[in-house]
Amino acid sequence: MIIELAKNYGFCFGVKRAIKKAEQIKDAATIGPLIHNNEEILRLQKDFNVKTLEDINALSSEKKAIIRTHGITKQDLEKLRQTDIEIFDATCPFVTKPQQICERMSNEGYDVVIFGDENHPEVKGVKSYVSTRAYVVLDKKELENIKLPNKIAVVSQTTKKPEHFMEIVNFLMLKVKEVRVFNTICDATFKNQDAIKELSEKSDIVIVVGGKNSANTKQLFLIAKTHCKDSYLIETEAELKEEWFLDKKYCGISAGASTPDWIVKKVIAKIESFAD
C-alpha cells in the first residue's frame, strides 16, 4: 500500500509560535487550551509544567499566564491586566487581525457580520471587540429575517471555507448599501484544504489526524469525506483499525493545524505495521 502525506498539513505558524512560547516560559497556566490538541497539551504539562485552566476565573496563585492561540475576550484581557500576573500573549496573529478589524469598524459605525461558529473560542474573542451590533452566522439564511443597517463589515473565522464565506458576502452585497469585506481566513487553511482535496481524490482511504474539537481539522475531514468515502478522523494511532485498510492500495494522510509531527509519525508507523 502506498502511503502519502498531503503537500501541506500539520502545525501552522500560529501554533508553532505558541508551542515555542510555552516551552520557553515553563511553569505557566494557559487561559483555555493553548491549542486544540489534547496530546500536545499533555506533553506541555508533563515536560514544561504548563497547565490548562478552564477560563480566567480559575486563576489563583499562578504567576504567569499564557493567552491561547484562539485568543480571549477583550473583557477577560482587561481583567487579566488588572492582576499582578505576568501575561504572555500567544494569540495567533491571524486571530488578532479580525479582532482589530472588528474594533476599528464598529468604532466607525459599522455593524459586523462574523462568519463562524458562535461557540468557538476564537469567534467569542473576535465578537467581544464589536461595540456596535454583531451577527454571528454560519449560513446566509440566518441573515434573511434580520433588518440589516446601511453599513456592514464582514469578517470570517480563520478556519472557514472561502466559498462559504463568499456566499455570505454575496448575499450582503445585494441587501446592504455599504459592505466592507475583510478576508480573515488563514492562508495555512487555504493550503491545507487544497492539499487534502487533491490527495483524497486519488486515495481509497484517507486518515485525518487531529483534535476532534479542532475546527480546522473537522474541515479537513469533511473535505476528505466528500472525495473519498473511506475517510477517518483520529486523534492518535490507538484509534486506527486494521480492517479499514483491507484491500486498500493508496492511503492519504493529513493533519490539523494543531497536530504535532510526533503524532503523525506514530500514525504512519502503525499503518505500516498493518502491512507487515
Contents of the next structure:
Number of protein chains: 2
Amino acid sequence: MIIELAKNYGFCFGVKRAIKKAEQIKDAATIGPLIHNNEEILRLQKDFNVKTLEDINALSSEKKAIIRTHGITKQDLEKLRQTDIEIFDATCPFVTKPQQICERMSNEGYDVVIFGDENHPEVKGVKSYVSTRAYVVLDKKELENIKLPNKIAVVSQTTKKPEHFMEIVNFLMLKVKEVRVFNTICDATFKNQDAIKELSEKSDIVIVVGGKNSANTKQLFLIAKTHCKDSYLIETEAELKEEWFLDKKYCGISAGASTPDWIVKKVIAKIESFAD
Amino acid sequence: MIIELAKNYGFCFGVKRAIKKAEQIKDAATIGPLIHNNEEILRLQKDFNVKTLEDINALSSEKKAIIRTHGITKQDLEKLRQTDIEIFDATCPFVTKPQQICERMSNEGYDVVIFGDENHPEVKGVKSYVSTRAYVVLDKKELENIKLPNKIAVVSQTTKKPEHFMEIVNFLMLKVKEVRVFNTICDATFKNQDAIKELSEKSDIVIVVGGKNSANTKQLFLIAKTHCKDSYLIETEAELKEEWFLDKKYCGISAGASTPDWIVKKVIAKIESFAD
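Moving on from the form predicted alone, please list the structure of the form predicted together with another copy of the chain.
Once more the chain from above appears, this time first in line as the rest of the complex follows.
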C-alpha cells in the first residue's frame, strides 16, 4: 500500500507560534485549551508545566497566563489585566485581525456580521470586540428576519470556507447599501483543504488526524469524505483499525492545523505496521 | 389577442424628475442627451426649446445648461462652473450616489472597481470622481491580471444585474483583504426586470419599447428574449410589423426606464389596429 501525506497538512503558523511560546514561557496557565489538540496540550503540561484552565475564574496562584491561539474575550482580557498575573499573548495574528476589525468597525458605527459558529472560542473572542450590534450566523437564512441597517461590516471565522462566506456576502449585498467585507479566512486552511481534496481523489482510504473538536480538522475530514468514502477522522494512532486497510492500495494522510507532526508520525508508523 | 402591460415598466424616478425639470426650465441646453430616448428628446426640443449639445465644448450663447440624468464628469462640471451659464442638475440621485461614493473612497485611500460599461456616460461620470486608481470592468476576467491593492471599493452602474455584480465582488473577496461593496444598482431596474420576466413567461410575443442605446432597455429585451423567443425591441410604433402578430394570442409589453408613456400608448394603439 502506498502511503502519501497531503502536500500541505498539520500545524499552521499560529499554532506553531503558540506552542513555541508555551515551551519558552513554561510554568504557566492557558485560559481554555491553547490549541485544539488534546495530545499536544498533555505534552505541554507534562514537559513544560503549562496547564489548561477552564476559564478566567479558575486562575488562582498562577504567575503567568498564556492567551490561547483562538483568543479570549475583550472582557476577560480586561479582567486579566487587573490582576498581577503576567500575560503572554499567543492569539494567532490571523485571529487578532478580525478582533481589531470588529473594534474599528464598531467605532465607525457599523454593525457587524460574523460568519462563524457562535460557540467557537475564536468567534466568542471576536464578537466581544463588537460594541455595536453583532450577528453571528452560519447561514444566510439566519439573517432573513433581521432588520438590517444601511451599512454593515462582515468578517469570517478564520477556518470557514470562502464559498460559504460568499453566500453571506451575496445575501447582504442585496439588502444593505454598503457591505464592508473583510476576508479573514486563513490561507493555511485553504492550502490544507486544497491538498486533501487533491490527495483524497486518488486515495482509496484517507486518514485525517486531528482534534475532534477542531473546526478545521472536521472541514478536512468532510472534504476527504466527499472524494473518498473510506475516510476516517482520528485523534491518535490508537484509534486505527487494521480492517480499514484490507485490500486498500493508496492511503492518503492529512492532519488538522492543530495536529503536531509527532502524532502524524506515530499514525504513519502504525499504518505501516499493518502492512507487515 | 390579449395585450398586457408589465406590472412595472417605463420611466423611472430619475427620468420623470429630469423631464419635469427640463419642462420647467425651458430654453436650455443639455450636455449630451438628457435621457436615453430620442423621441422624448425631440419632444422637449419642440415643445420646450430644450436642445441637446454633443458635449461641453458645444456650449456657446446658452444661458442655461441642464446636466443629464446620467451625470457628467467632474471635470466638465468644473468647466461649466467657470462660465456664466446657469446650471441645473438633473443627474439622477441614484447616479449622484456612486459619484459621491467614488470621491469619498478615493479620499479615504481606496482604489475603486466600477462594474459597468466604460463607454456609458453614467460610468464616465462616476469614474471621473475617482482620484485614486479606477478599474472599469464588465467581467471578473478583466481583473485577473491586475495587481490589486489590500483594500478596494466597488460600485456598480445603476442598470446592471445584481448577479453579475456579485461575481465581481466574489472574485475580489478572494484577492483583496477588504472589499467595500456599495450596491448602487437601482431598484427601478429590478422592478421592471422582474415584471418583464413574469410577463414574458406567459406571452407568445413581447414588445419592448425603448431607446436602442439604453442599457436598461436592452436588459429588458434580453430577459424577454430568454423567456419568449418572439420578442422585439422597438423605439416607436413605426417599427411594428403586422406579420409579427400573426397567430399570436398573448402580447406582453414593457418599456425601458427612459421611455415616456405617450410612446407606449401609441405602440398599443397600433398593435390593436392590427387586430381590427
